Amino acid sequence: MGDRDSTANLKNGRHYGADSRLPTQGLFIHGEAVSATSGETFETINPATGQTICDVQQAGAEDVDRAVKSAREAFKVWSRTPAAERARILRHAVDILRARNDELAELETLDGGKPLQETLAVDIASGADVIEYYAGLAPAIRGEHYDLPPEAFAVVSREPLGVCAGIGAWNYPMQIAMWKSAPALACGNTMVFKPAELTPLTALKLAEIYHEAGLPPGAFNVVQGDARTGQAMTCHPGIAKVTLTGEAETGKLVMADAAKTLKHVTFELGGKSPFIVFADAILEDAVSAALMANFYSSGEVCSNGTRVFVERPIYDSFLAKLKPRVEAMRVGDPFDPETQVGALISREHMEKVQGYVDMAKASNATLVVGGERPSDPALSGGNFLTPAVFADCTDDMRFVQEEIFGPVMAVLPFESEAEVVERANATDYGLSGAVFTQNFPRAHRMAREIEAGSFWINDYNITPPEVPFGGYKQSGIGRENGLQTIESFTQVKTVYANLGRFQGMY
């Protein structure tokens, strides 16, 4: 169950079918693959074919409790491990991840439907970069000393929280598992991680790699399952913190559960981000970035700039350059190295996205290109949609207001800087945004005025490990990556030392 050999032949991953299912996958607790006690299983489906990859065992409350107890036991060891040794172990995990990049990327493509050209280049590598970054920071976590003359001083130290719960999303399964576990482990915490039930496979591989690298048994456990498993984690009294990537409504539910035991929380939630193009922008760059900001990973990226505001003088030119570029995008088999747009994660999600496309077609917006099921019969079993662009959109259209999480771009004209700022901020979300302009002062005015946790100037969706990522408003609480995350995975202890005699009052 979940052994390395079960995915060793993934160089032929695109040939997997109903007659070549992987073995049933279970949980990973205390350094080994174990079976769930619930007796329930669910299927994980290849989004590109509709065929079952394997059955996965559902973790019940008893399994979550077992994982938490294991993590609490491991915490006694890991939290006392010297920071330099923690760093060495994490760097060893990075080496293994990079050596196995292709195998892991292919498993991610099989389970999630993303093009192999993406997963080979980004998904595993970018997560490994984050682990490497926090491995470097681990020995640098420090406290403070305060001199309090004449006969006292105080020491303020940073200590780990304990057991942290990580709840992942299905769009970047392994990357998210690494983004959450890297700072937690670097700070001396342990983690129980639940991947999304739609993409459960690669988190098990990460658990194996951490164990192989030298992490103590129980320091990183994986439990599988649906919302019931997640709720068992968020309500568990033995868990000190929950870090979630998901939808805003899910975040509200998790926050309510976490409040019952006053758990720490970090949420990276949804977005409906503005992508703003001024008339002085380098048009070719703006068009290329808009394609990336809307159609990379089939549009299943929380920070995507799906509201594309284009200044009126170049509006028609922008659309004229955009249309043929979208038409030329290759939709197809994710294992084909030429494929640029893969499958949406599930049939249900594809139908949801199609519903928004149909809504847009029925509105006063103009369909520029796409929004159809591909005609290739070889793709008929998968969850494929061609990238869609709608022009002449207005802010009050539902598909412009609501997060779609699919390959649907809304292009909106604007007349002035003040107008576009007001319209861009007229949303409950505030995850990200961008401006394309050659006017340096204007670029920085926009960066100051747009309500977003991340803002790019003449670029999009660049997230180096060194800089924090997270949202304003209903796009989240707290940050991932960067130095700020160290603070959210530690707690402060003050020790006051009296060097003289105690001075009583009575």
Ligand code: NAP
The other form holds:
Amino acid sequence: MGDRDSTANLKNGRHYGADSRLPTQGLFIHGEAVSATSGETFETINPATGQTICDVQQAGAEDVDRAVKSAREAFKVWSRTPAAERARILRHAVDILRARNDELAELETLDGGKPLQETLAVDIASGADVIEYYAGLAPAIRGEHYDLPPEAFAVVSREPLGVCAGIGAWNYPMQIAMWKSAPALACGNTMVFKPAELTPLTALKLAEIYHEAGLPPGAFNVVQGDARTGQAMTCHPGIAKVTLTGEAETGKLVMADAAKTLKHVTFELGGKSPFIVFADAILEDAVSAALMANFYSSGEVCSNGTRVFVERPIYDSFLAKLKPRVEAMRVGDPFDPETQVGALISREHMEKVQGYVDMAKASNATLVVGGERPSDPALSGGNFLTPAVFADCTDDMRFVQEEIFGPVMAVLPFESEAEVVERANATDYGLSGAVFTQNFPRAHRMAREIEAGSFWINDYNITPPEVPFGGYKQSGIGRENGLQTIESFTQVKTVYANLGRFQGMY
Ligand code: NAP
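Please could you give me the other form, the form predicted together with the named molecule, since above is the form predicted on its own?
Now the full complex is given, and it begins with the chain already shown.
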């Protein structure tokens, strides 16, 4: 645990501050905050100070079962609620979320260590936008009619699946809870959601907000806990679908468990995405985007472009422009409005990232800048690392191949388009990618050739609610956002109607 006195130098928000201590948090089941029956608790820690924010009750199998039963009860009501009414309730939740944006952003910063300048602008807002989008779509979900002359017709309707399990990662805790629950609820499903053990707090706020907005009790429940709680969900026979955001290895385990009862699955998993800069790119833009694609949220973003391929003629000038910009980045107190790089999620994760930095230093790559613990004593209790850039990297280096999920950029030179396509695709991941070039035919060739679920041309990490987001290969199954997600949260029922007499065969 960090020294509470050292936080005296860290800033406070209006609602929460670096030294906030909260009461024990429990679960949210059937429209109210309830205690877990397991008797077990875990601590949630402020990543910027190392201090405990509060104890959280771990949901055991019995608690998960209670949440599933509640969600099944709610399903009877919610799935029969007219779509326009579902839309109104979801839109009301959006209004509450926007009105409480700053307070929720502070709680996210407290629990997750991200700079307040990010959480105020993005974390809550990008989730609320997605709920608004699906609220708008709810009444537009429709079926098909087939005329089957002479005396029959068929109606094909879209029906909700039932109870969906949402299991979240710690990097965008509240946004993930909203991205999963919005389409699920808009389609008439109910949800049991488990946030990551490291960031349990804001999902509970979302549950309160949905309840206040008019969602029936049990339509959105929150259970807390680690992988055991997640497994109790993925193995529960009362759950129809699992939507997970997490590591690729977790996806494999969850898929195996979900297979036992043949649940539907949607997986948003890890990545090691290519960020490709051709010599004709606007260099300033490419450098700015590479910074954002590697160091936003301390590099804890699944779709980050961590393999930065730069065409040989501009390789040196790219690095020359990049270095001072990285040096100027402000690492520090997440509650300071000037801070651009906050704390990594946990001590264990920071040590893992440092391990990759050490591995890179020991390789033939060249450290350009960063990769150190900051010297400011006020930050000593937190999990801070300065953004690191390594040049002269090669594809075979382990830190170039594996997802680090921290502020570590690998820069790799390339000579030709064909070569960079092959190298960019030489990974088991396929979440995203980008090209920076002014040559549009080439940009489109790259978009076609790169194996990724999202590809940006002269931009990065833009994820509007109306466009699908998700991975190729081992980066995921299915998509979040967009119209397509309506399909994965519904099932199709065919009703065949005979208007005439039954034609017997015997
Ligand atoms: P993680 O370790 O895979 O955990 C994800 C969630 O799954 C957590 O809630 C975790 O619980 C739970 N879990 C772990 N093992 C489980 C099991 N056997 N059965 C059921 N649930 C289980 O991932 P993370 O460290 O939280 O997040 C980082 C990863 O998420 C990175 O790989 C990142 O790329 C990926 N990510 C992907 C996207 C995307 O949209 N593609 C977005 C964000 C993050 P505990 O936390 O309690 O262990």
